[in-house]
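Single chain ahead, by itself, as structure tokens, in the form predicted alone.
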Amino acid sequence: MVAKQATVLLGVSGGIAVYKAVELLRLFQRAGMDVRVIMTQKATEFVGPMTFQTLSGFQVRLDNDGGLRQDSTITHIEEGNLADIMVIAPATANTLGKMAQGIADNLLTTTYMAFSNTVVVAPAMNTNMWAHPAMQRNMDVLRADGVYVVEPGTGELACGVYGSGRMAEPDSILAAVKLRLQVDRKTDLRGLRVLITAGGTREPIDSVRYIGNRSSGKMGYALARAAHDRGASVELVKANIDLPRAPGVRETDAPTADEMYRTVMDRLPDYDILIMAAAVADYKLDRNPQDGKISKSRDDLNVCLQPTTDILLQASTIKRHDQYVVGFAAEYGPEAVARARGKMERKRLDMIVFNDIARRDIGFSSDYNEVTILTPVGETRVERAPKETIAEIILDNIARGIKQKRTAS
């Protein structure tokens, strides 16, 4: 259950995964919420506007409901103020296409626009158009719109073709919906200041070829947003990363482990929490990089390495006992969480959130991760999950920890 009850302005756009709006609502009130229903018009087609009105006990608005009603409030304005949440589920490719553009030519995607609250899209279409490069752009300026996207599944789709595209399971939707109400209503870190490194460093061996590693930055963008979203003043420090923007976070380049360290050391003071999120090199050129390309010959190439400076170590050595300093460990094998653990304590770090690399569907360029959250006092282990909810329970645990910190001291 919510902390309160709260409503939910259910968007349902036109395909054959309507059907699956039907339980979703149900399951929504099941949680204690209230549901307000906006269909387009193609969505009628598929399951009808009484079989919505019935169970939510609301008049189901439509099309030709825009404008002015009978009391003299405007429909998408109206009904925008009374919901907490708006959930778009099934959210088809012309939908997303339209709230990406800010095109408002129907009621739904008018609501959308007027709307100020969180917004969460469960996609479902065909496999080709959920691929297609047009909508994964639309998705990255919805993403980057601060707009939640309940990832679609992998299945048989309506048309015969297995693939991804499917519209999520209505509980994994309400799991989401759940997580944002909750998340939208925390303010445990706010007044923080928040340092976060996310992505890959790349050490350069000259002016093309480079050492590096499969780090997406996709953990320590999620973070990022949540922390952000969570009150606190956030600044990312980024190592070669290809995502959209998060909105309301600082974000400083450093390419390589000697850039990374520098601003890591030169920001500290400033803040009360860091995250190593960032994948950093271990090793780099024992020289300076070559200018320009190295020529390929039929002689062996021996490129010599020394280690990187520790980012981590040095950090905890010199951060203040009210800060808060936290580290990830990638692992390989039996004894990872016993690596990582080790690594914890040699460092003097708060926390380190260590996840195993072995496994090829979490972690590195995926948008899933599973973790184990390891403390001086206890572990946690968090099962697999899509990254933004992995940074939301990091975040949990961060929160209580720098608070008990405080407190004892």
Contents of the next structure:
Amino acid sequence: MVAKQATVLLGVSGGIAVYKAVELLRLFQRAGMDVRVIMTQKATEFVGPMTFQTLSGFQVRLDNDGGLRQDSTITHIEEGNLADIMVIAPATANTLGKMAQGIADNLLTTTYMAFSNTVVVAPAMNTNMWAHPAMQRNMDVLRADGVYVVEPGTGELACGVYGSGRMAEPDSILAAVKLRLQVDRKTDLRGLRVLITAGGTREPIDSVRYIGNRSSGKMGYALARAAHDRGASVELVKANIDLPRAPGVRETDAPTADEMYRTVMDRLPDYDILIMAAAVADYKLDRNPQDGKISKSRDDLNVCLQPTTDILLQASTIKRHDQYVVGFAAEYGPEAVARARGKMERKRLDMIVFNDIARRDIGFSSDYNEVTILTPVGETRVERAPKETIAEIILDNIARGIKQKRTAS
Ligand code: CTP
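Would you mind giving the form predicted in complex with cytidine-5'-triphosphate, to go alongside the form predicted alone above?
Starting with the chain above, the whole complex follows.
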């Protein structure tokens, strides 16, 4: 349930997707939220402020308000104080760029800088602009600043090109906002310490080559960020992740299976929950990797591998009664769920999160996932959703699980 009477501050910047912001406003209202609107000058050239004003029932704030209202309150601070969440949709390249760089030269950007609650942005622009390194750098900065991004979709853009950059559909933006409003009120992990591994380990063959896997670390990263938002103290043990820092999360690099093993064993006693989301290599070279580079020859090259230590199994062996250990199982084919359950039992886990690697539209590198959460006593199937949503549902189950476990013992 969304908190009643939530007030959304809808920032509208100028792009063709402004017409979709009208629909978004209606969706917010239908979900029981009040909506206040700020428009940039450019936005008003696409849809007039009167449309937003009539539908929202509140005066639309514009740059030429002069910042000072008749009752002498300062607009950009006043508007921010009223709202539980600020949603900028569409967010143009220009507005996002200014937000990332701390430039406050209009009412929307000054309000953003004065706003201390959650901010969600829905970027909308041409494919090349979205893909531009400057744009992606700015997005990394915004994510690191704690801004939530509803990723643009792929489809036909106003310029006639097919590609990524189209503003997410209003119902996806609504879902993201509802999630944030709920989550911002959830503090069920407060006081708990959570250790999360993420990414894929790389096992060196020589100084330049390695055996690796395709894990992007997005799932573990989403879990770390969500656990922190829910009040936990979080450490992320990262293997080769190329993602911006998660605000408030302690990070430690562990690029190989051995380093991850040592780090997890060292940290585990200090944590209540371990979530092994990393794709840890099952094998490594059976000897020290060669210094320098193995040179090419016409002969076959034989590389002999030996098993790595199973970190989860070791963690389960040494864990205390009150600690909660979660594994992931990437499986495919028939009996996949049963195999995941078997893995949970063999490794004596409190929970295993199964995902089907036969599916191309979810999992590795994707922003989406679809999982089944298994515990010794039950099974919860979670339909395809953004990894942020999946992370919240996994944490709902963990929060319940650790509470039950501690009450029972
Ligand atoms: N894992 C681990 N240490 C390893 C390998 C894997 O802790 N050396 C963890 C992963 O982080 C994941 C879980 O084990 O949470 C499942 O890993 P997976 O590779 O799918 O399973 P295996 O352990 O290899 O099991 P099996 O070989 O039986 O499929």
